[in-house]
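Only one chain is given next, in structure tokens, and it is the form predicted on its own.
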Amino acid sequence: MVQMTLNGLRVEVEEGMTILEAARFYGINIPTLCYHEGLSPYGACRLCLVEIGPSGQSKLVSSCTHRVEEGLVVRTHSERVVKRRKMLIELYLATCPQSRVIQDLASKYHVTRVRFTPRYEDCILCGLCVRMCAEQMQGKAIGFAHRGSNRKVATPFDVKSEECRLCGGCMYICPACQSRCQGPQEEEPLCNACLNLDQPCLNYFDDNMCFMDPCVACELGAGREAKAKSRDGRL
């Protein structure tokens, strides 16, 4: 066993686990869009980053690939974590604004705009897919070719390939592949429509915001605020 900080609280955990692990097994909820408990980690969203390390020398890592190790400090919600988390949300938005799962990740991590220009792709080359076809299915039917600004999924060759089964594994596991609720048409690349009230308590706690999943204050707000507007003949 290994023990470790973790936002604060002194824990024990299992040798060898990786950080997003250790913080899901105590109940902290860490967004991810490349990972699956099923499938080899493979670290390219880096929408679950961390901080590590005392305050003034910490460094960002990403939790699904960095392990525990004995006296490790982590900070999953820390200030510095959350702008960043917001800013990968906010390029995923511009990328593939037409994914459901990406507007629900806006909502829920309060992501209200977007600067860049939508660019609408079909594919935020997360590796699920890849992944999933090979570790699954066993049949590598597909893998990224290229690189950089040219790197995408195809199959070998961009031919049919005669591994494919047809099974539907890299469609079902793909966050591109989830339409928006307002469907194909939409007008604007963000919809925050399902947007949480903004957290209170990040007024107060700089170096370790909330990341209890639903937070117990946003929730008690939002009641408040549905009896408030039922007294006043709103709702």
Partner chain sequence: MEATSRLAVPEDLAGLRERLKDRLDEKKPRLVVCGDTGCTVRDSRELAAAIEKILSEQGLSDRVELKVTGCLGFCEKGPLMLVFPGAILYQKVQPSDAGEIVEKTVLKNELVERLLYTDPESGLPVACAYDIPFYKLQNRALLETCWYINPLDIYDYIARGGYAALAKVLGGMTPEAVIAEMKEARLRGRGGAGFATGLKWEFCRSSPGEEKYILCNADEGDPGAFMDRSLLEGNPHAVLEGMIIAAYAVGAKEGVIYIRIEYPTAVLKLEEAVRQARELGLLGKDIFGSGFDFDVIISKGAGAFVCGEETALIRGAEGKVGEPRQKPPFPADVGFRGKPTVINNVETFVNVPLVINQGAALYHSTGTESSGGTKIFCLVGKVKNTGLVEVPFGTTLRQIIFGIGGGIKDGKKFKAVQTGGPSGGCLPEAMLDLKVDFSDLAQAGSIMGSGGMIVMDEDTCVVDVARYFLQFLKSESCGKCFSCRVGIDRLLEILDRIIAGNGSVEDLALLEELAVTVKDTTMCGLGQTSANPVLSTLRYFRDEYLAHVRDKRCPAGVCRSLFRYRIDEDLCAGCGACAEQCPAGAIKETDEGCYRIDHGLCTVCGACAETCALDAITKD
The other form holds:
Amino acid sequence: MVQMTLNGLRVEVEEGMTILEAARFYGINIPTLCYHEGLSPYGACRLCLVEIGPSGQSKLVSSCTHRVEEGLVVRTHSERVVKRRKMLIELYLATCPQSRVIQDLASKYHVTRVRFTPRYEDCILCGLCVRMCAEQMQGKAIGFAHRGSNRKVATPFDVKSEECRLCGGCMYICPACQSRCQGPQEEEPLCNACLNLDQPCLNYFDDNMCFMDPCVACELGAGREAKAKSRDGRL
Amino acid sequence: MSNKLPDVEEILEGAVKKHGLAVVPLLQEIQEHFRYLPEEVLRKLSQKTGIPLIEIYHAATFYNSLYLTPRAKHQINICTGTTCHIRGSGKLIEEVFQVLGIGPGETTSDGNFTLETVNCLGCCAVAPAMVVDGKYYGNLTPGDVREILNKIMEKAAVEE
Amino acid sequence: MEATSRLAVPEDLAGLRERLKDRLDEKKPRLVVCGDTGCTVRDSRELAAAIEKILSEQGLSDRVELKVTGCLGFCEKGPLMLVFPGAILYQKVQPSDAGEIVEKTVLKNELVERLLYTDPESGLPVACAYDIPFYKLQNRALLETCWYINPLDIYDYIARGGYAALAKVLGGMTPEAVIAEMKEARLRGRGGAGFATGLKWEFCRSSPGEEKYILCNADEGDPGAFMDRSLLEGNPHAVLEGMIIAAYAVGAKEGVIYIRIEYPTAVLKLEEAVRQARELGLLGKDIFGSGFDFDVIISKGAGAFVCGEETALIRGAEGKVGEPRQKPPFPADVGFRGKPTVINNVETFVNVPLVINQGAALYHSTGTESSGGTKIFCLVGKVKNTGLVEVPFGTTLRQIIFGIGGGIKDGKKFKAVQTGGPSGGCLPEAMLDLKVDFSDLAQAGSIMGSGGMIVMDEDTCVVDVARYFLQFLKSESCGKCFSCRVGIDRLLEILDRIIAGNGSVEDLALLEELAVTVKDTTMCGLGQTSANPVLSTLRYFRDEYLAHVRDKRCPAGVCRSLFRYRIDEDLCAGCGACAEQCPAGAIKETDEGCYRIDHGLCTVCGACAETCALDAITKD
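With the form predicted on its own in hand, show me what the form predicted in complex with its partner chain looks like.
Time for the whole complex; same chain goes first.
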């Protein structure tokens, strides 16, 4: 077992675990898009970032790839983490606004604006399908091709792959192709129909104070005050 | 290069003996023989070595110096490194377009010229720079580019 | 050529050096021609051939030595040539000058004045290279050797003390002592991050396992930087010697040099150097009879900037797709083929023999408290003296740009200097007294990088520069991690908007917020530094951004949507040259006999302004 500090609490976790697994074990929710229990960690969606190290020298790492270490100090919901995470979700929204999974993330983490031109792309390159095909289906029918902004998931030479058995595993696991629920109004880049409350604690503290999911913006004390001061008044 | 097509089996055999299962050196070797990476050769390579075809395809599309399409007779590389950029390499690219009608990454319809941009040729002191068929040219103006290209075209016309 | 026989013990090296003493004869006339890419572009190879022909025609071949070396440094004035004795520097030498040089300088000891460097201040010619400010103000601890050796000849290197450091190490130093020496010398990695070399070696040495590797990062991809190429082409054996010493220190038996394919000449020279070193038993089994084995292979990169990042480099060297992975584990624990690996860059390895030969104390007397030794920079851009420049750590930017570099070209004003390649930052005039050191540059919002230094004048638009670097990184990012791939793309989207004249003040805030996010959240070094060009220009040149978004004006006259060309009708002589040049047919003759631009057709290419002999066409 390894001793570490998780959001200020001293906890014991099994050696070899990732920070993400440890946090989930202790009931702390960290959002992910490219992670799946049955597949090897990939570290590309960056949503699972956590802050590690003593303050002043801390850095952000992807918790799905980082193993726990003795004495490690981890903050999963610090102000820095939450701020960056919200920006990333905003970027995801602009990339793939038609995805239900991404809209849900936006609602849950109180992302209420999109300042970039929406692009309606089909893919966020999380690589779940590629790993699903290779690791679970022993297929290797699809993979990545090209690089940089031209990178895409492809079959060899962009023709039907001889290895593909049409199992559909890639579609099953895809977070981008699950369509949004159809609301009464015209579809906009931002749905926010199931918008959660914004976490008021970050107006006062450096970290989230509790891990209620969804946040109830504690109806008491500071929370009530925060509600009044809330930035966009949507609460 | 002789007109006789190189024997695929023989080339693959030799390449695998030399490089094992390292994809990039294998592809570099294949490209040396064919001047690009023909699809059927890569499929054979995958069958022969057991390297998944998608991994071969990924490597072939990832690296700048590996090509899946045949190269033109004359290769024009214009440096777009920082120094060349601030000393006007953009104007050279425009000039090539004026003369040949091709932009970066494109080949003329007669298959004679391919234009490509490279990140840095490492001869910043003579920026902006260009390499045509392996010969370096430095301190270029758009007029120089036109002259160089015209000379090559004239020479090609004479040879034909 | 000497008879090739294996150097079985360190004493053999000393013996060989004794036999090579003739090569150090200072009085023997020697002609040195620069064979580096910058000079060969300008026909230095033809120059060498012309000299060779003349020497053999006149029967001088035995008496006068002709040497084609690596980069002589002062690239601005190329093709360069040095004449010994006296280190007389001839600049811009053409093949047709060969006869005169041999006749006058070699035979009669006279100078060819028209080929000498002229001091811009006094207007007088300077003969000796060491008296030229460009060289005088440098400390060429690493580069000096390149003046004297033929990179294709290992005996040249040995004659000048090459492989002596290796003999010393294998002749009686423990690996721990070598590492301690590197630490005490404060040698820091020259690849960019400046990690302490001794510490890196120690981590790798203490990492469990028998099988370890040394990797040399010769994938110098930064546009505007060619230090490593010059070292590889000018002194390849120094790189090898450094690698062998490193291998001994960490306990590695195999090494890989990962070199980019865009450097074909460097590859050839390196291959030849490896062959020669093997022949003398400096690579292979039982080096110097010490029982220590080490050999290297050369792996050619296939063209991907991201492979300069160490985890991507490992995969590239393994012949795979060069995608970085999240650290930890660090390469010192899990590296090449999954084994503990030390990765150092070319310049770092070249420093290693120097540390051993000089001793840590002497080595460390140059440089700053935290960084020992010198650093090579590629001084390029709008500066008078472009070239390869070596200075101690702690030298100020001003000394480099205005002292060695001679100031800005064509009487223009200095605007910014960009250090550290595409992921570096742009520093303004106010920062010119900054001392060049890893920590100082980082604090100022830039990085040391591998040593590119690009000088920009008032005609450079910083928004355009930031956009240029992002464009570069957009195609060079591996594309794996979301915040790098999409973040850079969206930064570009905002910059494009600003450059097209559609930006707003809010865009600047968004640009900054996004840039910070990209810097903070990406996986590897490429992404983490990719926002530096934006953040540093926003920090030091916010006014220029504001001019773009608020006044819709590009002060430098670079962003084409934000200015127009205008023909001053008072100055126009009506020659019509501009109209002839205009590719868009936008320039028409007026009734008054001068010319006017139709802005509806004009593509703002600038061809007219370049043509006009009277400078009547200006930016508006």
